[in-house]
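Taking the form predicted on its own, here's one chain by itself in structure tokens.
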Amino acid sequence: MEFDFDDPALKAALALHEGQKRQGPGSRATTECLLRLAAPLPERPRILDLGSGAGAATLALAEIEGAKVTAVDVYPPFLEQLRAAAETAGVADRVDVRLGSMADLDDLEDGCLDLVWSEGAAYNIGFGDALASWRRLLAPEGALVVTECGWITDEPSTEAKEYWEAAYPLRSTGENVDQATAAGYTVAATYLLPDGDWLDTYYAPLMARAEQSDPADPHAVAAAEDLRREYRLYREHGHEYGYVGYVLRPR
């Protein structure tokens, strides 16, 4: 997926997302939960954060002991955020960032990673295309940790599909594992978030920044009623869709 960022719709929509700890549903409570779900690693692990954004994640992973970090990202203000918390973290001598496409990782070498992770983020790929290109990066032991959205009930409402089927069509979590299955791949786990990684560490901030918006900016205000919008459907249909962790084993 290619980005234009000086779409001004997008600029507003990225603006509520600058200077947040985290881009996407998720927790530092989670992410701790699927390292344990990935165990165990080798002692000096390789790993491999796709879709970083500012690095949250990036930020637990690289407390590993003897851990080296790559964090992944198209957009440059969320890796000059993490390379400051980092920084702040004292983890800097762990974490390199580099800027581009986790569809463009042909210069990596196969079977080079002990573990690739993605939270929130493989969507901009698209579920299966991910899987499908990140497998042969995986040394044998190695693990795939990935968060994807999906329905969580057999019957979704029709509001909440025909919100997702325009934004991006899910699947439920049995079709995802079907698809991680067919891509060569052993599904050693699964864990679905709780309500309170999309409501307090996500949704929480970025409602406060969209109350900041500038009224005479009319990208902003769109920006922020499209989140408002999104907020309240997590609100009244939540208990249909959700983000769950797969962590992925090559076969």
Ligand code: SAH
The other form holds:
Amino acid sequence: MEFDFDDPALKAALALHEGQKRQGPGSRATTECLLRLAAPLPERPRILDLGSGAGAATLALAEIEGAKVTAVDVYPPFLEQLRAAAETAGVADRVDVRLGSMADLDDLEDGCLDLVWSEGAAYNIGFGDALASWRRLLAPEGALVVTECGWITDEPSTEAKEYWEAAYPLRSTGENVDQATAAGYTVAATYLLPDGDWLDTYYAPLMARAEQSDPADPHAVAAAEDLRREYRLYREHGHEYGYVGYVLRPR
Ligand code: SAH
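Having displayed the form predicted on its own, please output the structure of the form predicted together with ligand SAH.
Time for the whole complex; same chain goes first.
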């Protein structure tokens, strides 16, 4: 999927996420848990955070002693927010930002990274394609950590199925593990993100923001309504789908 920033509907949807700490489900605790599962890392690890948004994960990764983290995103306001947050956190010297697509990393050399990270973003270019195209970037002892939304029940409700068929067809954790294996990885661990990673750190501030959107702007009204629909679905059917973190090593 390529972003068309002239599309007012997309602009309104993205605007809701500006200024938020996270642009997708997750938490500091989850990032740290996944990082422990990806250990050990070499000294001065070289890290890429793909679809970084405003850098919720980037900032945690930048706390690793001697780390060099490059955050990649297509949306300039998120990268500006990330840069400012890195300054405030005192880790600006460990963080680079790169405006561009995570599907367009051809200039990076094979094996140049110890850790490739991507929370809640791989779906933008398709999970399987993302995994396949990022593999060559990893050093032999490197790891890829990626979170992806999927079914966590064998029998999803019609309502949840209809929503996700239209938004982004989900697979089960087992199917995503199969895709990772087919893309040349071994699966070191999987971790289901807890409910709080959706409700407390993601939806709570976002829904508050949606309530303040400009009633005179039809695109803002529509974006807020889409978000409310997504939130209601999670409240009613969130036990049927979830984000799962995959800790992968190149085979
Ligand atoms: N990782 C962040 C953001 C997740 S939201 C977090 O967990 O908070 C998904 C992000 O992917 C958005 O910031 C969006 O701008 C970005 N994105 C979408 N398509 C992209 C692409 N092709 N290349 C890089 N980033 C992309």
